[in-house]
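Shown next as structure tokens: one chain only, the form predicted alone.
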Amino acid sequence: MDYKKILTIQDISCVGQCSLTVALPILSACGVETCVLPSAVLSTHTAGFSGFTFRDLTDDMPDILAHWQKETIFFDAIYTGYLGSEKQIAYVLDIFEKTSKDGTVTIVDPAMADNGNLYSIFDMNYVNAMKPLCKQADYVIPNITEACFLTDMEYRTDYDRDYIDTLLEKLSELGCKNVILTGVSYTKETTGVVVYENGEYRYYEHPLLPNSCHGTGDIYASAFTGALMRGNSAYDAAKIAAEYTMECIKVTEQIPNHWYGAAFEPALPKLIELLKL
């Protein structure tokens, strides 16, 4: 049996489904063994919650990362979610280098930006530090704002599939190998990802929910890293992870006053099903 063994780096938001409680789970279900290493721990999510608890680890992750040195521990994938700081983007980045072996996939999603606007306690020095931890990575998840920021192109709303050809080459520019970019609209009722592998463009379609749930691209990120490591190609893990996460949205949309994120749970035997475990 190949079982792969996977390192998720994100924070823990105890309450309100997102990050590492969002990436274990997935990761969990889709049969792979799932080891991580939290970036901070907050009592909840920053969105729509107020006096939040927060307790920044960065200053543990070194000495993590010395003690897999010495028990020589490596793993078969290495995804990263939110990072609060370019310090510890700066950690990651030797994590990249010392945990990985032959095969190691990288994965990272820049969780920095959405809605044409960086979160709160991000800065432009916060981006450039994200620019060489894309370049590293074996494949990067952004969103069209995090890809925008990535390469100093104007954010829009209305957009034909040039600009996203000219955003998806300037991010190979930056030296990034293999891109998934999410939530790309090309009409008012559809939208989709788009697959940017090895030069090669491909575009899976579906229709624009009329909801929406924080902590999605948390649970599109795992799930698109757990199909791929199930052996997926990337489209096709990219397609899994695009139905999965329609159905959590359709699955939270009926239960009232779920607001702070999406309910994933119920949902997992859809994944397992399109996994076909």
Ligand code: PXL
The other form holds:
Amino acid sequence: MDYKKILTIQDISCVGQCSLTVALPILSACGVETCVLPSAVLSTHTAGFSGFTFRDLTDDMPDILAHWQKETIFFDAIYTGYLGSEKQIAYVLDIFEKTSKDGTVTIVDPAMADNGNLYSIFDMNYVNAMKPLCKQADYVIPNITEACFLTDMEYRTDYDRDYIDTLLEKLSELGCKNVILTGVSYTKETTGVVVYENGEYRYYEHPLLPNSCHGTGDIYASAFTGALMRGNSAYDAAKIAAEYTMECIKVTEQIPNHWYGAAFEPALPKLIELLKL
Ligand code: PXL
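Now show the form predicted in complex with the ligand, given that the preceding structure was the form predicted alone.
Next comes the full complex, and the chain you just saw is listed first.
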């Protein structure tokens, strides 16, 4: 049986349905062994809660890596999300190098911004530190805001295919190999995802749901990674992740006052069905 072992590196937000508390269950549901490296521990995520605690785990990373090397541990894939500091990004690059084997796939979600703004703890130094990590990855999964920060492009909510093509070209110039650009919306009623692989552009369009939820970027990237690891093409994985994310939003709409995250758990059977597991 093809049983893949994947490492995911991102924070634990104890409350808030994002990052590791989303990635671990989703990847496990996809049937892949999921190893974790928490980049930081926060009492909640940083979007909408105030006074959250933040324990940066950067300094633990070199020892964790040294132990894995001693144990000759390697991964079939490494997927990164929200990271705690610029210094940490350098360690992550080292982890890519030292825990990869032939055929290891690296996936970077440069989780740092949305709706035109950086998340509260980040600045342009962090954006600049993220660039070499994106360059190193086999797949980068930015939203339009993150893509704009990475390429110094103006963020726009009203755009056409030329704008998206330029954004993709600039990401390519930055050294990104394959890009899954999320939240690309060409009409008022639809949104979708562009899969830019080996210089080829493919677009998966679906209805735009009236409500959006915090944490759907993490749900999307985790489902994409899991589907890719189960042998789907990047385009099929992007499509499965989009359908699953929509289902999570629909479930969340049924829950009163669930403002801080998406209720991804009741939708897990849908993901398993989409994966035909
Ligand atoms: O990727 C979303 C995310 C993850 N982790 C933390 C966050 C956010 C978004 O705000 O604050 C800590």
